[in-house]
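Next up: just one chain, as C-alpha cells, the form predicted on its own.
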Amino acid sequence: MRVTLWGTRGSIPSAGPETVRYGGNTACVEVRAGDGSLLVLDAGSGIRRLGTALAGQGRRIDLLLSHLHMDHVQGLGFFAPFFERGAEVHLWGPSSTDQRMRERLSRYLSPPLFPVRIRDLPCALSIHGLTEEPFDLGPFRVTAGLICHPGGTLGYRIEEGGRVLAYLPDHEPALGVKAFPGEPEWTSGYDLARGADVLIHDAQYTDAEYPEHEGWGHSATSHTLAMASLCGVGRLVTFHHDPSHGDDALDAMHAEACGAELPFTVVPGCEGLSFDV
C-alpha cells in the first residue's frame, strides 16, 4: 500500500506562514493498493488537492468517511470527481438508526450552506452506511469499528498484500479510565489497530493541554504512544494537529514524544507526506 497524507490537521484548516511544513488542511489521506484501486479516507479540505490530481482519471473510487464533523467532510463539495459525468464514486460512512447517510450529508451539500445539492452531483454517486462486519473492495479489506469520539465515529482496518493499515484519526481511548493503556480487550480501537505495521492516530494535545479538553474526544500524545505500544504497531504517524499549534510546536511535540525508547518508529503526519506500509 501507498499512503498519502493530503491533510493532517485537526478542528478547523488553519494555512498560514507557522504551517507550512506541518500543513493547514484537515483530515484526508490517500490510499493506493499495488494494481492502483483507490482509497480515500475522509474529505475535509485535504481533499480539494486530491480531486485535482484525480480528475479525469476514469477510475473507481471509495471515499470512507470516519464521521460526519465539520472538518471531515467539509471539502466534499470542492471534491472534483463528484462534477464528472460518470465518475464512479461510492461513499462510505458510519450508520445511523435515524436517518441514512444521504439525508445527513444533505444537510450540508445543500442551501442555505452550499449552492449544489447532492442529489444534483453529475457523478454516479453510491452512499452506503457501514457495519462493523468486515468487507472487500477490491483487493481491500476493510473493518470498520466504533471508537470514542463524539457522534457515532468509525475507525478502519485496512489490508492488503499482508501489510495493515490502522485509521483512528479523532480517538480518546483514555477517557474515564484511571490509568491508561488497561486490558486491550476494554481499550477502544485495539482490535482494529492491533498489529497494524502503521498506525495513523490523534495527538492532538500535548499532556499539559489534555486536562482541560478531557471528553472532547481527542488523545494526548502520551496517550498516543501508549496506544501504539499496547497495539504493537510498526509505525506510528500522528494526526489531527491541533490548530493552534504551528510548526515549531509540532517540532517540540514529536522531539518530546521520541526522546524515549520506543518499540515503534513515530512519524510526524506532515501534509504531502508518501510512504509505503
Second form
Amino acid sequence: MRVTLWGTRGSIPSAGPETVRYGGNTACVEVRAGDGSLLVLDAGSGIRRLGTALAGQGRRIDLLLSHLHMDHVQGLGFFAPFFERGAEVHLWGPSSTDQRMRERLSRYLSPPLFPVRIRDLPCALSIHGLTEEPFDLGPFRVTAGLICHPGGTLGYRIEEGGRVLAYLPDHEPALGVKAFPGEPEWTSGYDLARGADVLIHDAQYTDAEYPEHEGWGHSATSHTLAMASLCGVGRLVTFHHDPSHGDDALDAMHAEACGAELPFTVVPGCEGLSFDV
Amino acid sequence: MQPFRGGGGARHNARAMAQQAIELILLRQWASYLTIPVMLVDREGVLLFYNEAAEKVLGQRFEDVDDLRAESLAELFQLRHEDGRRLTPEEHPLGVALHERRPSHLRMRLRALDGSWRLIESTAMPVEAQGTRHLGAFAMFWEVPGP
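The block above covers the form predicted on its own; next, return the form predicted together with its partner chain.
Following is the full complex, with the preceding chain placed first.
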C-alpha cells in the first residue's frame, strides 16, 4: 500500500505561515493498492487537492468517512470527481439508528449551507452505511469499528498484500480509564490497531493540554504512544493536529514523543507526506 | 462462604486478546465512576464487570471473581422476593433485561458473600446498540435501608 496524507489538521483548516510544514488542511488520506485501486479516508479540506490530482482518471473511488464532523466532510463539495459525469464514487460511513447516510450528509450538501444538492451531482454516486463486519473493496479488506469519540465514529483497519494500515483519526481511548492503557479487552480501538504495520492516530493535545479537553474525543501525546505500544504497531503517524499548534509547537511535541525509547517508529503526520506500508 | 468462581479464570484467558464493543467499554468506564452499584453482563450473560459500590453490597471484590453467568446469580446470592419466595433466574431484573430485551425492576433480598442478608432494589436495562446489536445488559441496584 502507498499512503499519502492530503490533510492532517484537526477541527478546522488552519492555513498560515505558522503551519506551512505540517499543513493546514483537515483530514484526508489517500491509500493506493499495488494494482492502483484507490481508497480515500475522510473528506476534510485536504480532499480538494486530491480531487484535482484524480481528475479524469476514470477509476472507481471508494471514500470512507470516519464520522460526519465538519472537519471530516467539509471538503466533499469541492471533490472534483463528484462533478465528473461517468465517475464512479462510493461513499461509506457510519450508520445511524434513525437516519440514512444520504439524509445526514444532505444536511450539509444542500442549501443554504451548500448550493449543490447530492441528487444534482453528475457522478455515479452510491452511499453506504457501514456495519462492523469486514468487507472487501477490490484488493483491500476493510474492517470498520466504532471507537471512542463523540457522535458515532468509525476507525478503520485496512489490509492489502499482507500489510495492515489502521486509521483512527479522532480517538480518545483514555477517556475514563484510571490508568491508561488498561487491558486490551477494555481498550477502544484495540482490535483495529492490533499488530498494524502503520497506525495513523489522533495526537491532538500535549499532556498538559489534555485535562482541559477531557471528553472532547481526542488524545494527548502520551495516550497516543501508549495506544501504539499496547497494540504492537510498527510505525505511528501522528494526526489531527490541534489548529492552535504551529510547526514549532508540533516539532516540540514530536521531539518529546521520541525522547523515550519506543518499540515503534514515530512519524509526524505532515501534509504531503507519502510512504509505503 | 465460598468465593464466587466458575470458569477457572477463563474470562481473562479466553478474551484477553479480543476487544469488547465500544458501548460496553464506555458503560464499564462510566460505572467505575459511580457510587451506585452497577453490574454488567455480556449477551451470553457472562459477568463482565461490577463496580466498587457493588462490591460493598455483594461482599466480594470484582477482581477476585472468575467466570459468573447471570443465570447463576439467583442461586449464588440466594435471591428471594421481598416476601421470602425463591426468585428464579428468569425473574430477576438482569435476566429479564438480558433475555427479554426490556427494562425490569424488582425489590428483592439477597445473601451477600459475607453471609449477611440485604434488601435491595434493582433496575436492569438491555444494552441495545446501533445495527440492532444486542450486547448484554446492566443492572443498577441499591440497598434499601432497614426499618
